[in-house]
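Here you get one chain, nothing else, as structure tokens; it is the form predicted on its own.
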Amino acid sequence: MASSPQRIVVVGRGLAGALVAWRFMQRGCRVEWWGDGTHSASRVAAGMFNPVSFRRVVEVWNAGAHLAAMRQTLRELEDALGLKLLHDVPVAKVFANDDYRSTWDDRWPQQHGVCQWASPGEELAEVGIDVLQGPSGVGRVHASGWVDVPALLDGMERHFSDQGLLQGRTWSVKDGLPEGADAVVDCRGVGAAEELAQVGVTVNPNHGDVLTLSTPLTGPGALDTAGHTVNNGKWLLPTEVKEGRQWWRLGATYSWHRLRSTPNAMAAEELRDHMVKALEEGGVEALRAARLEAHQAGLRPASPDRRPTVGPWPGQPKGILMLNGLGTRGVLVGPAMATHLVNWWLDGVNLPPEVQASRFKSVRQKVPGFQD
């Protein structure tokens, strides 16, 4: 006689519960997906993806593997919901001197696995993104985009809805495993912190806020990037032509003294500061005019060494598990992790020692014995 499917409680309404909650239906259980309507910074997020990282020129961690698992998962996720969710954008990396210049260049000669995703520096004269300045030239990212998160969630959160599987209901560690359940997963993110605090797993709050803008299409105040994304250490992403404008994500701040998920009121200047530097006199002018359609802020979940958190909740029996910390790159690495997680407890497979509780030296000493 088959098994019965194991019932999932899925707690958190962000990105990590919802594509554990994906995965875990996927495989042909009864999720449960629960959450109390609290904040989640992953609707505040533009949903980037990149697979270089541009302070050192090199590739993000695992870029391949998540890569292809992100857009595996959200070809399902497009099929199922009826939506489009995945945005391929360039990225225009204006390079702030000539050392920089040489760094991004060398890796060419040295046939380093970055040259994969990008492209050799260009000339400004060359790019054709003719709102850009920028002496030193730029290097394009090809294999980045966005994916449209808030639709996602709304989505998956009617998806759920549909079948009677959305819950508003809390819970916590202390909770245990609900009445009738195989496994509850912890997704609840920065809500999770104090909690997570006390057995050795630090999830930092890492404050950012966004700001949505939108100019005219054509005329006085256009702005014109070319398709492009530029980044020069903030990020200026076009995403929608709407109400006979082009609207635009600009991002984003950084900041771990902000404990609360309200925008900055400094934010708004500071951002658009320190875009202009990047654009010709015309662009700085369309940007300063753009309109303000909406400032946003939010608490991302981030960890000591940036890689996420997956398998079991250190302490407490079989079956309370968590996913968390997928910080900044949510929407590259959060995929590959959903299905390392369902894999691990459905098949037995093996965690990646890079995202075991384990690995923190705090959680060793707070619980002996502990064992991914």
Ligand SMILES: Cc1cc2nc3c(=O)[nH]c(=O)nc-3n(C[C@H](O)[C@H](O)[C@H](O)COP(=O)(O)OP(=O)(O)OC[C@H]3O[C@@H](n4cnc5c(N)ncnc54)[C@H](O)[C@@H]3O)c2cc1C
Contents of the next structure:
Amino acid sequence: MASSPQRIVVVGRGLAGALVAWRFMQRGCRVEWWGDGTHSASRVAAGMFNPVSFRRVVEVWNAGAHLAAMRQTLRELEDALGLKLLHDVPVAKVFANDDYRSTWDDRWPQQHGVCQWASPGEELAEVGIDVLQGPSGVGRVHASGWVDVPALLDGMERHFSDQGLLQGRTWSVKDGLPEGADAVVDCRGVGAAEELAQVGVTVNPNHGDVLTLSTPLTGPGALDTAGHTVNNGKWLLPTEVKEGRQWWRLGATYSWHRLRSTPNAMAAEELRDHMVKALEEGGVEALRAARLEAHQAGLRPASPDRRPTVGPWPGQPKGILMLNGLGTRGVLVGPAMATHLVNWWLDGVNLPPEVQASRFKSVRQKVPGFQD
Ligand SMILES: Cc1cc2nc3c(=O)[nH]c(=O)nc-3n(C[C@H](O)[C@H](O)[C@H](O)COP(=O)(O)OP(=O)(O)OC[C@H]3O[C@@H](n4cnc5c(N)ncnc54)[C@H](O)[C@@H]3O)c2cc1C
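The structure above corresponds to the form predicted on its own; please give the structure of the form predicted together with the ligand next.
Zooming out: every chain and molecule, the one shown earlier first.
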């Protein structure tokens, strides 16, 4: 391993690239951050994090370690950039039926790990979220919130631009190691999918739509979730009070069939139609009448086993690295992944086996002898 300070090029100006660029810079490397301005999922993401999987009422992968790494990185970025990026917002999960509530409540006698992040089921009257309706009650997650990813990216771009380290440049793996660089890190999200497929790493584009809405603060049309994100399969996140109105994000759709990042017009109605099922009459009217401020969409870089891939780019010479496959949970898992990559490259710390490219049989077949 060459000694520091190293010259690192990071390609891709989304969340993955920002986190990798930041971590290498923190370690004293000279980092150039490249991007070609093509579509970025990170620019539309709601940025939510939540350590609880609602499908099975279990902790998501490595929840504790990933939350800790996320908070640490966000604190560093907030200090360096002078921005408020992380917002703690509890989630009120509206139970679909009594069976789901039983599964939820059973976690407490089991002393399940999920209990450190959430509370047992409650009746709606107890939690004081008048706008909701749900006969089976709600479960609350208190270790959740959202990160303002576009603000993070804008802040990072200014930070790099001020030092002359931001470049509008395209790169592909056939370009190899940029001249003078010790390493290049491919953080191109779905932009790398075609090339990665050739070496057996699958990055599936997953299309998602998200709406930005606003409602009056009081009077007819006001909507009040008592500071909670509401989740009933879709989610409604209160973000900020701006221009005398409450702003919200409402999302998201998931489609494997739409391969373009343009918004799906049908999704706007689909999202409202789903969310109103969790609201009482006044809430339904308010959500229907909410002003549509934006309708955005993007392509999540998803992997077949829902784990990112971190480390050397299979079949390429030393120094060509990658971080991809952040999928639906980039905010929660990205910071820990960036730290793994940097500690592996600079210090030789082993990468966790579950994020190595060699875990895929397709990689072992297409690139015989490849080792992470
Ligand atoms: C609707 C929606 C809602 C979401 N909500 C959440 C959420 O609430 N919480 C959460 O954790 N995640 C969420 N996500 C997922 C999140 O967006 C991703 O996990 C994350 O943003 C992926 O980041 P990335 O940097 O890998 O990819 P991207 O953000 O897509 O970045 C890739 C970058 O590479 C650049 N690029 C591509 N090709 C080239 C090239 N040849 N040369 C140079 N640059 C190139 C692109 O311009 C882009 O800047 C959501 C996604 C969508 C679509």
